[in-house]
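Next up: just one chain, as structure tokens, the form predicted on its own.
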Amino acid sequence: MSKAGALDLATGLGGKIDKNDVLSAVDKYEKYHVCYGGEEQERKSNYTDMVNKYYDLVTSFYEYGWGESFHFAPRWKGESLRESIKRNQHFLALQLGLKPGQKVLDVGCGIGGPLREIARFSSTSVTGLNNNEYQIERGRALNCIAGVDQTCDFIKADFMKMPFPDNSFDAVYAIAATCHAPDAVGCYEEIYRVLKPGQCFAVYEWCMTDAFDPSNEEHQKIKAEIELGNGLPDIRLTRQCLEALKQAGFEVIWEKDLAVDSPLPWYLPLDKSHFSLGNFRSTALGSLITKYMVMALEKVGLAPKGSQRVQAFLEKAADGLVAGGKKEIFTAVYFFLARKPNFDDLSYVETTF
């Protein structure tokens, strides 16, 4: 089980940054940003830092509100979130065609939930690739406690160098960590290098929609939140993402942004206009009250300095999410399969559904 209490929160904050140095590294985070004065090519070139320091900053916030699988996920009537979140990830594996036994990359794996859930649903090894050293260090504490430390494990590496044989694995997924990636191609051909011919790679990416207007200042505002608050070097539109994974050398199979017929929206867990017992940490109520909690805990010098900004631009970014989801600019839940030619088969159909 996911640690939860507030004590838990405030020794995890900062995750391996000194905390001295928290402070100084809100501050370095935050100005790479377009709300602080950020340009989106120093983003993108100093991507690695950027994204450890966010998830440093972080992780312990999203474990304490969250869970273990940090993501969003398309959701029934009178399914829970984690119902939902745990039937998406089944979903993934299933797309997948994942069978005992195989050998499975999960690319930006968080602390493993995910991994975890996966990896026990079909009976398959997965290895979980990360940059954030903090992150692998929960994430191989919480298999144990799982009990898939036989079978999975983490490997800390940058996604766009990874560290592994031309055709390793028999599958590869992302859930919401490829959108760190500066550059989509180059991503996506390392996750081509690595996968076995005539297998596939499966994703829910972050996107901006075809309704985003560019020149709409709402919209670039929105835009800047959502960056801000979630490690972004930009946010790529879907039909970008499609495009890099063709020029990456993939078939696609089949891409739709889930988005579009969920019977929940995938952002009411961030909604604050919505109350929810089953979610009441990032309810209106329960925000507030994390917000004094952090700011208390930290005066008494239990969280270290800036843990209270960092509270404040999580909540930024969760606007951001509710508005570029209601305004339907901004999807968390654009799904593709692709598949890596095998060129003794040439069976493969494109379908967009």
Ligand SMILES: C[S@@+](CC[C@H](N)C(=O)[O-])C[C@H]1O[C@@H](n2cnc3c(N)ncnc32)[C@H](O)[C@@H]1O
The other form holds:
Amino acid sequence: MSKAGALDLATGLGGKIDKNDVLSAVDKYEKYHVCYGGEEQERKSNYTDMVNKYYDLVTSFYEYGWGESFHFAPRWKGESLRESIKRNQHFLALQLGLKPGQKVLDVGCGIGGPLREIARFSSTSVTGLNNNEYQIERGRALNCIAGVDQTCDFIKADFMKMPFPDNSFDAVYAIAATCHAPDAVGCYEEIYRVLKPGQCFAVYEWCMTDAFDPSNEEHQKIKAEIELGNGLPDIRLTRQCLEALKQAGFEVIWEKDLAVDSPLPWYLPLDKSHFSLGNFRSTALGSLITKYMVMALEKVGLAPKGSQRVQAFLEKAADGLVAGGKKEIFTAVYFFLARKPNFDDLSYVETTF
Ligand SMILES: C[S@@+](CC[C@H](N)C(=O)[O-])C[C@H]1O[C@@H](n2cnc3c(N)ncnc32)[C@H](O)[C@@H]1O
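Switching forms now, from the form predicted on its own to the form predicted together with this ligand, please provide the structure.
Now the complete complex, all chains and molecules, led by this one.
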């Protein structure tokens, strides 16, 4: 069971940060960002500190508002948010052609919502790589409850320097995670290295689209809000990710911004102008209730000092994501499937040269 109660939210807030240090961690975290005068280079040089502070501060809010899987999904009319998230995890497993018994790597696995779903859907063993200790602790507990603790595990490490030998995995995927990388080529190169030749890597990436105009102040403000609210050093364009993938050595099988023909927009659950009982906590009224609840919990000392500030930057993030999605300058569901070439495969060599 995901930790979804108000008290769970309060006690989990701050993750591995000492409760007395939460407020100063919020201060330091905010100062990395443009909205508070921060610089891109600072965020990139200190990405481990910035991203870990972010996830220590927000993970219990994520579980409270979103569940065990921390990502968006294209959605059919009549489909609930949870159903759409699971369907997109199954889609990813099918795209990778996962087969029972295969060894799969989930890069930036959160608390393991996608990992558990994909492992059960495909009968594979999934390793979750994550640099955040608090999330791994939650993930291990949830794996035991789901009964996948014998086949799936977690490794605490940075996806820019993975602790695995070359050619270790039959498939690799990343969901809303590699956008945290300070350098896309470096990150994709690590993924390429640990993937077996001839095998595939699939991603849901967060990107600015070609409609993003860097000289437009409003566009820049939206980008800065998304970065602040989501622990991102610098959001790349879809075409920069594609180029980075090729530079890392991958052969791109197909790619598409799945936002383009999704019947319901991926950002709908955050859109305050939309009311949904199924996702009440992210509606305007739901956010207001959460705001006052966090205020009260902080006042009586059940939530650490700084909790309201976390709630406030998450609200800013939600506004930025909705504005970016509506203007189509940002997407949270840019999908690609890529293969690591197998140079020993003669048919590959014949068709390529
Ligand atoms: C938005 S969450 C997505 C989690 C998960 N994929 C899901 O969909 O539920 C991004 C994840 O990437 C992880 N992450 C960010 N930077 C990382 C790094 N350098 N190395 C390993 N994990 C990282 C975060 O700790 C977090 O778990």
